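Let's start with one chain on its own, the form predicted alone, as structure tokens.
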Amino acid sequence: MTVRIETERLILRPFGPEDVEDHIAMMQDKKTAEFLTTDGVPRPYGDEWRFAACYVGHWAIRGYGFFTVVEKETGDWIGRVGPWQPGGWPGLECGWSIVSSRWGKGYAPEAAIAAIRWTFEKFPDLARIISVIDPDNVNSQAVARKIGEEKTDEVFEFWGHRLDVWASDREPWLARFA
């Protein structure tokens, strides 16, 4: 896959075979894991090499997936950021994950803006993108509000957890990110 997004800080590509080990790096840190964890804490190495060839694999499936979140000045690996809706999930959704140590630098609104720009224009009868949330992740939910989501009153369960639906509809987002 050729796709290559370029921002201000950063390089977005697609996640990929050489990404694994240090997605399975990023989830075993406890912060991380948090909120990206039914359960909070960081999974077994096993079953977090099993989720990242599920991204791997995404991109085979749908054509397109998380994209591998690469720091320009360093060249390091910092997380993962972008569309993705595996089977039975509520909407494409674009979800994020950045590496704890590079937290409030604005990497992930700054990320999921170019990935929603790029899944917008590679959908254009997407009516709107949507991110799945947990309701104690104010972090997370400060980077919604950044790239246009509003919470909904939907609510998505995952493996007994709910977690909240944001969405942003299709219009608005371009009139104010495009």
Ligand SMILES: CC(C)(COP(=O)(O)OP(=O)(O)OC[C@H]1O[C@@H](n2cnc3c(N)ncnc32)[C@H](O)[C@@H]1OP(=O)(O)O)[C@@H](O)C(=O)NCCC(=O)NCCS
Given for the second form:
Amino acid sequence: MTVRIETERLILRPFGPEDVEDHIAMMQDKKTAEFLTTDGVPRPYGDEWRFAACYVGHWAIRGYGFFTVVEKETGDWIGRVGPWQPGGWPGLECGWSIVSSRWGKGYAPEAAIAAIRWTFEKFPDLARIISVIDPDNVNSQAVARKIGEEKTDEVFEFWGHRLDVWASDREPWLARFA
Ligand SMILES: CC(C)(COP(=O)(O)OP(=O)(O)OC[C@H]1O[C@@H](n2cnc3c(N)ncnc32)[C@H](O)[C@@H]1OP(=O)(O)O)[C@@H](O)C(=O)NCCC(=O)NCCS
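The form predicted alone done, now the form predicted together with this ligand:
Okay, now the whole complex, with that chain kicking things off.
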């Protein structure tokens, strides 16, 4: 059954093959790429194609993954938000990226709260949800705070970067957002 989540302003649906080119276009924006690529600049088209294939494939391998986020008012593709845990990751993460033309509208937290609610429902034994965030990515840290995550002492080293692990435990999160 296809998952479809609706919030006040957004529609979330599984990231699929039809989202690959929109995602690549988002990642060609250097504002978006700043904290998502190893050197802080957009990756070549072919590299981004392979990353997008990973997001599509995650659904096939794990049965869940990033959601494509669509703005209800316009029908526009505006980003990807949701749970994933690729091999070697430090936990089940909720990640977020929104096209820069829509930053500052609270879309990432709105989508993340809906996605995390869905994730905790799908996995009743999941004790916590995490987000791995670059220490300089203040915009992402603001999202993490808005959705009830706190910075932990844990650090995840990935491709030469030290990323902070933010987290929220299941019970306090559900008490606040369920
Ligand atoms: C992080 C991100 C998803 C936030 O999405 P969003 O929908 O704009 O989220 P919010 O509207 O809640 O804004 C979050 C913060 O971004 C900053 N911000 C808002 N509008 C902005 C704008 N136009 N330009 C720059 N920063 C802005 C503010 O600090 C805001 O926090 P505040 O509301 O407490 O002032 C978005 O900035 C993004 O996609 N960044 C690039 C990808 C990325 O780094 N993803 C996270 C990887 S861990």
